[in-house]
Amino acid sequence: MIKLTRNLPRALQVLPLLALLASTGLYAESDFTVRGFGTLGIAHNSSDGAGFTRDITQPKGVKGGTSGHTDSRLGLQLSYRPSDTWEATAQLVSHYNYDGKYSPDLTWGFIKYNPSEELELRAGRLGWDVYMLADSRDVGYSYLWVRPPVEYYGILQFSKLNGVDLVVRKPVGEGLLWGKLFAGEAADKLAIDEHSYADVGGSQLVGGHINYQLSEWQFRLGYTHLELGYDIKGDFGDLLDMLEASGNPVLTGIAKGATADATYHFMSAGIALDRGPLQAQLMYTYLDSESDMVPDFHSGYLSVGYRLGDWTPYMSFSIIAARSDIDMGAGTPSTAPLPPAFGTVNIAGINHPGQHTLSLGARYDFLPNMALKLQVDRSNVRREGRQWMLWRDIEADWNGRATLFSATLDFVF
């Protein structure tokens, strides 16, 4: 049975209007601009063993059926530019979020000072572009795929931060060298399941990246230091409160370990090529974790597409592999018995992602600012731990394999 969002059929009725807006622009004057973007999507999961999610903000995945929740979203961007050096921008995005609703989220809300082509300073709510393309991952029209590779982008804890960033650009040789420094606090809520979420607001981030653009090539190196703090709400939060109040040293240790602040280091590298009809990207990141609950892991992807007229067939391979030797501390069992009301908690691997996906697809640009995409994904998941980072409602006998069929209509206006 197709589980489309309640408003998706209604949205389909306004596609002719969106096509007109996409070709003309919604509203634009010299100092005030209104633009938007959106995706109408459906995804079908052949497996009923686990629910597929696009990223860790989604509380429920598509499982053994079809859903319009996974990829559908709508965004609106407003900009005011009173002079050549000052600009104010706000962006609202509505998508399936941590509480199962589509409440609009302020993803951008900043003031920009741009005194020259070499210097740019922003303050306010900013996108967290820790990886190449991460700042635009809600804008489906801006990339080839139905969705950014989940093994790489889906596990990002944050999409935005409240803070400042500084960009410096300088011609070097035949190319352009530019870098960004940023610092701020996270402002996100992450789904654990349909009844629980983690509020990571206030977590401290500082980092930057350096880029070199040479003709059709772009190279990038990045680093982010994250001091993660969070408050778990809902049923899982209530369970942790009861464990901590149990008086059992093992159970108390579990509760404290699950909510302890932790430090993470993100190191990333990327290469992108845009040469006429050929588009290719190779990305890699390494997470150095100082948390006992989250292991170090590597992730990356390779993507290649080739444009043939209005069609662009593409393929991608993405992977995430976590360190298997999680150190839970001396004397702490990997599975701890709980009071009868709770059953058993599996400690090791609660955040232990490990999977790879091969994707084949095609993009059809049938109007100047609208594109239809079709994609097939074959995922193989290592069956260890709870793995709530990328999958939901996992059956005990799931073999770790799933095939996903997806279609999206992406537009900008």
The other form holds:
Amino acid sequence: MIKLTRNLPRALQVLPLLALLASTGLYAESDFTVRGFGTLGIAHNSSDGAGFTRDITQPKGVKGGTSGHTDSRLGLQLSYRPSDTWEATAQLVSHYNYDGKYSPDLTWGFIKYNPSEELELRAGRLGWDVYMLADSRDVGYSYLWVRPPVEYYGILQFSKLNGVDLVVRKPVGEGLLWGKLFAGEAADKLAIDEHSYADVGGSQLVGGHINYQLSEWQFRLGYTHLELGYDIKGDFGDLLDMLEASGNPVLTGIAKGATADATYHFMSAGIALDRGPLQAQLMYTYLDSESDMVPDFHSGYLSVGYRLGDWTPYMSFSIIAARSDIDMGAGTPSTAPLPPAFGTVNIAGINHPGQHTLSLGARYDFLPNMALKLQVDRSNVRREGRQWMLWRDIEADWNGRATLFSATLDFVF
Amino acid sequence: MKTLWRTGPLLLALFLVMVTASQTVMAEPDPEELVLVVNPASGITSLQRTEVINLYMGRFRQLPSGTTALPIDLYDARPEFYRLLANKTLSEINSYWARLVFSGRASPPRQAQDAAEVLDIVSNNKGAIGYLRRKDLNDTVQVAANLAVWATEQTAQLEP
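Cool, the form predicted alone is there; where's the form predicted together with the partner chain?
Whole complex next, starting from this chain.
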């Protein structure tokens, strides 16, 4: 506990007080508004076989102990709305990042033009809206879980892009039909390990989704086309440079393969039900990879929660699995790094890597702007998948299982 | 005659039951109940629950006439309003707005501190929509729905 407190930046420690002082910030009314959100979290991993991370930005995981880094974060939003049609918004989020620091990240910074309810146009830095709820992953207060299901939201994900998006809305029948188109360049840095990261900045992204909202039901279909390109920096980057300069054609080939550009297609479908005390979601994504190094993936989750007074117990089951019929080809080097969005993998003997997690938890809304959450996760990682995804610093004899106990205090102000 | 003699008391009893029943229906409405109000020039006579949810949850803020809607919350009555509208607690509503606000999508309804402020805003804005207790109504606004009726509908849906 003492170690945890020392690890958290001082700014994060005073935040609950700030939240109490300004409890109606969400409803602030003026041209200029300042709002914020945050999570104080601790996560305990009972397994000392591998370090658990929440997403691919985290350089080091929690392993055989407790950490405040996994879920803690703090966000601040400044918004200026001089008229009904124009808005400028900037949002900064501080969290445990690829460099092991909490330096604030500009997650949003856009100008919005809103000529009517039917049309909305934004340009600037925008959130990663490839999956339902993906662009509010940092806002713990907005969902039931301690963290979004990691198999779905933690892997194969970026957080932001520099570009434009367009929203069109139209009432159809009893419901509302709306769609979004977006295009831009990724702007993330992803951790490979404590001393290396990948800069995916400049990767081209085009996509969209169509939604139908019918009373308590929401249906969504989405497609995103990603041209992933990146530079590897730090120790791992130095190693690749060395291989490439070695003059040995095999080593040069490995180095080039590790940083080769490739195209990916994300196809997603989701159904959400929000009926009074009942909240349920079913999401699915298929990743079609054109890379020689990355197989196609299925991922999805089912989550159900039911409010009882101020408590909302919930459960979720999330899964990611590579297509089992993947043929990596005979010429594939026995060990090669995957593009960093997917972590590094030992390709030898790859069958169908994957993992799944069953989570049980409860959210307690003890104040109108603050909630306490407790969650237990049981994760199961396939043998072939241990060297990748969300696990860091893996022991050779790890059995692929981990139980996590987490608690968070989530607030908005 | 004999038949009338026998059925007379029965008819009388039936008549009394009907009068009592109709009196219950026609009884003075509860002055504390929440009613939804709009501007008389809005062209709206009544609103469906799904339309009101779209307006108040920031999904589609446009009145059937095409005017941009301006939904108003009555601060102290919010817990009751959202329970009647969607069977949601204030925490759930705040959590919902947190997602929309911090993904730059929409802002929550404007907050009025008392009924007088609701009346003032609604009577001065063609697109405004608000709610208040029946006892606070005046003729500068028009009633578009009785929220207690929706709550009854919800219960009916849950218990078929």
